[in-house]
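Shown here is one chain on its own, the form predicted alone, set out as structure tokens.
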Amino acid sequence: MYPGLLDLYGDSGNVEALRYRCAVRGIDLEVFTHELGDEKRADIADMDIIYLGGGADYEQQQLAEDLISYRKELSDAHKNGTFMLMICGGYQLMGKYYKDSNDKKIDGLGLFEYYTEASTDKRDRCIGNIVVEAELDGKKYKVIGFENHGGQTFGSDKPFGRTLCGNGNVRGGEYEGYMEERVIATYLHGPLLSKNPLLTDYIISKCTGIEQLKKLDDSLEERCRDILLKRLLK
């Protein structure tokens, strides 16, 4: 949703990562987009996955009213088991509200109980590489990304993972994001999925119901991950 507005730090690359890893396995993937000003879609709750990328305060203000008009459809999708992947601004807008650095409150969908508030000091931001230890189907996995957010998110009782490097939901925080079996909400840009192939496959598996996906050659990705993890967790 809103790929023209929510595409900070190459977040649209997450869709490309899903598209590529499905294609090489012969899994059909059809991507539908909804932009601000488009006719309202009636089939949101029928999608296998709903994706919102990251955007700054201005973009969030622009689309907030349109997004709220989909509250019922998105709530139904969540109840129906649609996978929801939400990055940064998308993460924030699914909570109760987001209060920006100008102290302006933007209502969220209230789909989840967390909320976000930013410091009025615009220089007070959490910026840099980040590593989060998440649990995917009972196995721990180090997720690598990049965070840049002024908002501090509170009330996430089901975090995406434990922060090993970086900040997370709050400055110097112990935990990052929000997660359910079919929901991942996180501040990690990068794009997230190209840096974390196992996470991409976790999402594909949940969306398709295929428990054992065809193994791909991820040797290059894993070499890159090894270098980054050694650098960031030294």
The other form holds:
Amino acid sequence: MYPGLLDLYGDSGNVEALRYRCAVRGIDLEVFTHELGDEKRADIADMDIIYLGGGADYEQQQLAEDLISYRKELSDAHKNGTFMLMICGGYQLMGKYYKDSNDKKIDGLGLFEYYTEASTDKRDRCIGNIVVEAELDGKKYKVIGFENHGGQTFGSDKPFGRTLCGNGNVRGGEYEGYMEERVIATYLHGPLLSKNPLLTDYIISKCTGIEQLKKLDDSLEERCRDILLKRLLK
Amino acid sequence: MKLPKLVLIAVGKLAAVACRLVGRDAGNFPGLALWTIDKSFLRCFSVDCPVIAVTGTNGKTSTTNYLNKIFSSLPNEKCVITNMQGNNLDTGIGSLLLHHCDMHGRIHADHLVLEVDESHVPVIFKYLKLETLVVLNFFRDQLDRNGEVETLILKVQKFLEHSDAQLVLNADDPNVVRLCPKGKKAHFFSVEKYEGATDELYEAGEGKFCPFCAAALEYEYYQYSHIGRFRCPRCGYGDVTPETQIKDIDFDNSCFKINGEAFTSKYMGIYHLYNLSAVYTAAKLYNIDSKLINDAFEDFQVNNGRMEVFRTSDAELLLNLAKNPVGANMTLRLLNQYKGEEQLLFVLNDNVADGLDVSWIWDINFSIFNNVTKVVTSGTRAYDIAVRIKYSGYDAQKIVPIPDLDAAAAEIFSTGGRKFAIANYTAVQPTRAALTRYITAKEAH
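What does the same protein look like in the form predicted together with the partner chain, given that the last one was the form predicted alone?
Up next: the whole complex, starting with the chain shown before.
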């Protein structure tokens, strides 16, 4: 949703990563987009996955109202098991509220209990490389990304992962994001799915119901991860 | 306590001497030293000549260098001061002024032509009187360093509300046209629709919505990224008549026309033509003869990793700096325009000056990648750019990541023919050095 507005840090790359890893396995993936001002979609609850990226404060304000008009559809989708992937701004807007750096409070969708408050000092942001350890179907996986957020998120009772390097939900925090089996809400840009192929496959598995996905040659991705993990976790 | 001007100037001059004694570049340190002592140190300088500044995300250095060349070629011109090496923050410009001022902080020159970082326009021209400001464009650039584009635009906009500088603005960038304060007349420049223009947005762009009424902007065409003939269907924002428009672009003969006069240029990339249009407009504000302008267009060469050519006996490589997606997309446009086979070298670093976040590479459009037989990637993030290119659908077998630059240079030159290279900010000088080392070693054999 809102790829035009919520695409600040290369977040559209997440869709490209899903598309790529589906295509090489012969899995059909059809991408629909909803932009601000588009006619209302009736079929939100029929999607396998709903994706929201991150945007600037100004853009998040612009679309908040439109997004709220989808509260029921998104809530139904969540209940029906549609996978929800939400990065940064998308993550914040699914919580109870978001108070931005201009001290302006935006109501969130309230799908989850967490809430976010940003410092009014615009320079007070968590910025940098980040590694969190998440659990995907019981297996630990180091998820690499880049965080850049002014908001501090409180009340996430089911975090996406434990912060190994970087901040996470709050400055100097121990945990990052919010996760359910079919929900990943996180501050990680990168784009997230380009840096973490197993996470991408986890999502594809959940969306298609295919438990054993065909293995791909991930040597470039793995080498990229090795170098970064070695540098960031020393 | 504030130190008197004379003391500050003396301290700064000493810092510059110290730099040179220890063999360090004095391009930034002396200014930084003064800034540390006194944040308003720029107040020490007095300039008695016109100050022309160039700002915007891409093209500042080239545009500034053109203007320097043109002003320097004026018959009675004795001294034009310019930060040619791109030290464009307050500390860099402070260092430049320190170098040229007398012990009272006075600067005697005919023109000051300065490249200024977007975020530093208000800081610097709080103290120096600005006569002309050229604004080229606003793209997303090193977001983790510069903040959101919108914040930057607002900063410049706020400054301009209280400035009486004459404005030279890009008529085809919705992020720039809005800078003209209500009731003021700006000097707009433009380039007519060129053969590579598209009906749909082809590369990631900024400013999709009207800044005044928030309606989605409509485009007659896009030249590149979000630069094109735009208009707000609701409030009419964007209805401006350019004072300068480059017309009759002839890529085969590297020439074009402005106001009926013919010009020739070495560089004909669409983004470059916009820079030239800006240069012409600014120069004409100072009644400079078209012949002098054309001389600069014809001769100008930047050998600093911006469209720089490296040759071996059997290969030719064009290196171009790219600090952001738009810069990289420009080089890819040139690569795709080339009819034969070619190879690409992409050098990506993530040092502090680059911005630590490399996610911007995902805003580069690799979907068209005509006749590219091999991609070599290098730099501290060689594998990130390799993965990026792989996910665009390019055959991973043809991607060779080599973090070491000398090895990467040898790899790209292992075959002959046409090559293109893209390097980001801190990567560009090491890349030039590695390419030169390779070529020198090869010639010695």
